[in-house]
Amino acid sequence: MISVATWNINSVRLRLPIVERFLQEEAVDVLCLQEIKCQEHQFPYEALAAIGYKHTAVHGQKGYHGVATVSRLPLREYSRHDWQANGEARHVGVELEGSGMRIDNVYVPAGGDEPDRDKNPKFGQKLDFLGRMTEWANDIDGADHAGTLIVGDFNIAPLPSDVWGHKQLLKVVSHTPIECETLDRFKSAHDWVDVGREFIKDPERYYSWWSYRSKDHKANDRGRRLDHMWATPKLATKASGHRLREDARSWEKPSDHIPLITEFDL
């Protein structure tokens, strides 16, 4: 078995206790962290090996954004793909050895406040990114590998269920209709698998996000599925579970999304 996980930690060196503390109580194999803020330099390898996960694929950037996949198991880093077209660094992809399982782990951009490409840019470049993505996707050879696994944060949230309130949430960024089909469009390109909703059905509630802004992210749960888990139709047969760590949202110093895993029979 192989255990695999996701977490938008928004900053590795300021949260790297909990990152410990995940992967102590959990020893899943691989983990993928999207915005680690910091220069591959910077990233705390040592800290990370200490405790079992000595083999990394860092793509950093200075402050902003960056992307890292720890491991227990030896991988081979295979790609950068600059899907924002402007140098950021959102994705990397790896390939476990002896598996031949690929996990892709990108971060999408947020797209700022205003669902409007004309009257905010940085919507246009979300769209955009999504629609390099989607070629990418069309392009997946999987004759030579056990099958590709993309995970991260999407920052969309695409179903009436990732979200406390869809009539409410309409015309925010996450949750708009052309993001939604955008995203679709994606999913359709290689077929991919939404595998929490393999283990978490529609409708039920599931989230992976709760915004700072509330103090007790419980007490009105206003919470969105921004967070994924997809695979390829090969490698999707062989997971066997799914889960979330939703009390690590209230962990000390705490990241505004919560660790996915997810575990495949290979």
Given for the second form:
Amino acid sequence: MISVATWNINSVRLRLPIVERFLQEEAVDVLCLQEIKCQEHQFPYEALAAIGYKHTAVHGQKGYHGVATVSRLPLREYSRHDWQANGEARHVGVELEGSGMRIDNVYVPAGGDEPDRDKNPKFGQKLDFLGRMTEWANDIDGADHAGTLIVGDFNIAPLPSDVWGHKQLLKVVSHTPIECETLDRFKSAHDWVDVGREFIKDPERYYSWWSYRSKDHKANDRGRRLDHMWATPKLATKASGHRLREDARSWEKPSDHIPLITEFDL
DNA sequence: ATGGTTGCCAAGCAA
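Form predicted together with the DNA, following the form predicted on its own:
Full complex below, order starting with the chain above.
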């Protein structure tokens, strides 16, 4: 069995205590972090190695963004795509030694506030990022390895049941029709299976993010499913479990995102 | 309609 988790941590240095808590409680094999907000030399390698996570692939930058994959199992970093072509650290790809499973850890741009690429260049960059990610997916050769799992903060909640209010959020970046369609084109490009939704079926409530801009996120429960774990079809058939640690949103100094975990029989 | 919060790093940007 191999277990993989994804978590937008919103500063790995500030939240090292809850990363350690999560790893000690869940003992996942692999944890994919987004928004580490540090450079590679600032990453807490020693603290994570001390609790068994000795294998790392860190793609960081100063102050913003940044992704890191930490593992108990040996891995080989094989790619760092810049799907925005602007130098931001938003992807790192690894292959697990032994199983050969590939894990692509991605942090899709949030896209700003205005869902109009003419008025808001960030929105266009988000759509273009997904376009390049789709071209990449078209080129994956799925025939000769154990399959690919792409995980991370996609910054899009595609289904009506992925948000607290479908109608209220149709013009809010993360749930606009054009974003959902663009993500759908990516999905079709490689027949990705939305593993989370294989286990927590639509239209069941499934959120992974709650804004900090709410006194009590549980009171109105205005969540969105921005984080995803999608597998190539053959690998998806090996998924044996999927769960959320929604309680982590209430831990001390929490991230605004929660961890997602998928288990594979491999 | 607006503003609400957080992190980085020391002003404003990104989310």
